[in-house]
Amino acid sequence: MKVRTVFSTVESLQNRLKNAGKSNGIAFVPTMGALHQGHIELVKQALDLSETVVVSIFVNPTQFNSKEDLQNYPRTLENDLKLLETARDVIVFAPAVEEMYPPNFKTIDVELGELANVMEGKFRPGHFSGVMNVVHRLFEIVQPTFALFGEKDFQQLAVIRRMVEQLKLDVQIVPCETIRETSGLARSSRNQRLNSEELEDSLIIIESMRYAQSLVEQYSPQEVAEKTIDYFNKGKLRLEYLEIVNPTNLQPLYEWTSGARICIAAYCNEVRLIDNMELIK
């Protein structure tokens, strides 16, 4: 099945969507491209929700803290479209920066509270402001009924939910489980920048999370975090943070609670990787 058309302007996309989604709404999958099988799983779940699925492909400059990271982020539109052909017919929106951020663009301001100051918020100042503004802008353009986000970016998912709640947006946020390689490594566009040896080194992330899971019944969250950090540091990656957090407000846990998550960010040479796992059902 071929992708119908790639829309690059807001006007052309909205014209296409005028009579779409009347029966069961529009399902939307926002991406930054460099698509992989994890994205395709999101698209398949979107197709289960609606016959009209929009996939956006836009590398958003406002959510990068590093110019080098932005420049190095893979842009593979032709391959992305070929991959999308495997998931049935979808509508693709691939705008330029000027189309997303016109001269009259107005930023939104959402009070994130405690979500803004932990993990990604602590180490990537301004990141979530960029994320919220681009997602809000995409929601305005697409007017989706459902929007699907992967749980690999667990804090981003929490931030988007907070934005939707505060701004009273009429869209249902649908979380989707992290898709992993058979090795356990979370599928990520950034994996394309890793060679075979680095991919092997990066398995310390999933190994550490599984190690933490094995300690839950014996130790407190703080003790598990400390022991897991020691375990992680035996590998070759450079740890940025490892936290065991409340699944709702992402604050560090001192007593175990249902849904407790371990969240990790680390560098494999210059490539930053993140992952998370539920420790208690």
Contents of the next structure:
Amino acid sequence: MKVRTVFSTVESLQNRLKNAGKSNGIAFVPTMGALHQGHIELVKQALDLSETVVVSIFVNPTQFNSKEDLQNYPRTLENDLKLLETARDVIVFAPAVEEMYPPNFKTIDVELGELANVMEGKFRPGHFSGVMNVVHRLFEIVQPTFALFGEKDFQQLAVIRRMVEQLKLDVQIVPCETIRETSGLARSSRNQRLNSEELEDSLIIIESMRYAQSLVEQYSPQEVAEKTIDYFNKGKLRLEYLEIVNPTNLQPLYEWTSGARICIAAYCNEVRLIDNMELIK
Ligand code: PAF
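Please give the other form, namely the form predicted in complex with ligand PAF, since only the form predicted alone has been shown so far.
Complete assembly follows, chain above in first position.
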């Protein structure tokens, strides 16, 4: 089946959704486009949950920390729509900035507490405020029963859960496993900006996470983190952070706990990559 129409206004989308989702609600996959197999997996899982699936494609300016990053973010709407054709009927919402942020737009304020100042929160000030505001606005527009998010953005998932909890939003957040290339590199829209040598260099991320996994029986989380940083630095990427954290509050771990996560952010030349993996003891 094919994607039929791309809705670009709130009004047209809401008209389309008026009688939709009666039996099993609406499943929603928010994206910034430049879709890849990881997104398609989210869409497939959404289709398992509900007959009505909405995919939004919107490069949200308020969550970027630099103008350059925003400018360089890949925009590939035509390809995105082609890729979505492989995933049955979905409703695509691709609004312009003015549609998402009208003059009467009101920002929300959520107390992120301990989630705010670690990892992405620390290195990308304002990023999560941008993410929460756009996701909240999208939720208001789509009124989903389910919203699906990839675990690759592990902290984003925690932040969105916190927002849903604090604002008592009536939506079920569904986490989806990270989809990887056969090389082990996590699928990401940013991978499109890597040449073949850089793709190769970026494998240090998955190799480091596997190295960390090989050490958990012998060492404490902090020792594993230190050794893994040394290992990572033998590669060519510039490390921003490598932390082993509690999966719920994302604070650095000093003793092993179930679901411990290693989280990495690093630059491959100009391209910032993030990834994470559960470490199993
Ligand atoms: O994960 C993303 O692609 C974005 O942060 C999201 C959730 C679509 C909000 O712009």
